[in-house]
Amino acid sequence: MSIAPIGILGGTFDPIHNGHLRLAQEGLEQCNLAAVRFIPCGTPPHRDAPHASAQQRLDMTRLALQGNPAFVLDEREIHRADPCYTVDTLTALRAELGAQQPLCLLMGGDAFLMLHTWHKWEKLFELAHIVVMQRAACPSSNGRPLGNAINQADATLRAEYQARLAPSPRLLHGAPAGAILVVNMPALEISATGIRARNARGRNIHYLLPDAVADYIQTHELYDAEH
């Protein structure tokens, strides 16, 4: 039986932008997903605290995603103190969901390569299909395609990427977790750290991310200098 996966993506989307969205859109069309579930993390687990409030990060988001209905906002992390790891949201996901219900994980190459530092990260393929969003320039790959990066990546997960990859993004509504599927998307080079910089020498961010978003962090004054 064929289900439409559902799409997660996770981040501190500090602040959410374009790219964000926009791998988020290639995901939905070209793997013909149900929705994408945004998920701001609440206290990231691989990196520095966040600059914004949680609070911030969750209106920005939701403004984001204003008028695109298959994008769906999900609290369940936001506001939890303790680290939030990827294999816990997805352990709750599959218990709501059912286990049937396809899941796909969505991700930049950068983040599939440093994979394997995951927290139980090998437990990640019984509950989610992985997609890999690759852009034309992948920073840890240093420019090139997945396929020939993955050569130098990590052993463990240079195997699993090998025992599970997909040749088409048909096998994801067939199953509800274990696959690995590589597509491609534009590259957009625009970061959150970029944003925040960009913001913080009085420079415009307008067409970075969307309007609603830009004029949330100049109301509030997200990312200034004195900041």
Contents of the next structure:
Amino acid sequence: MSIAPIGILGGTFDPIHNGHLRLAQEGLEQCNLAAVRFIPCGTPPHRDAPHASAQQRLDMTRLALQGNPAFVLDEREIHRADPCYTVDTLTALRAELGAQQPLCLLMGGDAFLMLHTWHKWEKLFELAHIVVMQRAACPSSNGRPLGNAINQADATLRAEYQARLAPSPRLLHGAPAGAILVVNMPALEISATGIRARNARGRNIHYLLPDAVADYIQTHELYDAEH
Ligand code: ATP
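Can you return the structure of this protein in the form predicted in complex with adenosine-5'-triphosphate rather than the form predicted on its own?
Below: every chain and molecule of the assembly, starting with the one above.
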């Protein structure tokens, strides 16, 4: 059995930027994904309330994805008032897409190392593969998957990592869920926090994110004050 997996990228996207888009593009190409679904979160359970409204984050994500048929906007989380847990989103996607469809949850190495703090995190492996997008120039990596960071990570997370580590993306096509794959991508030192701060100081934010998103931020006077 070989079915092209569907990638899933969740985030606050406050705002979406080229780091997110590059992550998705690298995942798409390196893992031969059928598509990547971008899922802006509603009320993020792990962090402070977003600065832009749900509608504005949705608008910016839509603008960023336009023109790329492989990038799909998924609105299922953003309109919910209660905290959105990834495990619930994946359960809903699994019910919609069927038991055989491989799903790949894409995330940065920073997010992966905190996975053990997520709601019902061990259940995630029953629902999807996890693809850890490692920023290649990360000095801590020493050329090894996740470098020394995994040795300092939570012991249960480390055990799952060691048991589930896949040698190649091909494995993601032969099973619906359960593997962890580490994929290298070029490091782009871009963060939504950095973009908001730069904008608040009156600095130019172009080339860190798509022009359409930068223009939207300017038009709607988003992130004008530093928080
Ligand atoms: P903030 O600065 O507000 O924390 P962020 O830019 O880190 O936001 P998130 O929405 O928190 O964006 O991130 C969503 C996902 O994108 C996470 O898995 C994160 O690891 C990944 N990510 C964020 N920035 C980058 C980047 N520059 N390169 C690759 N992946 C990134």
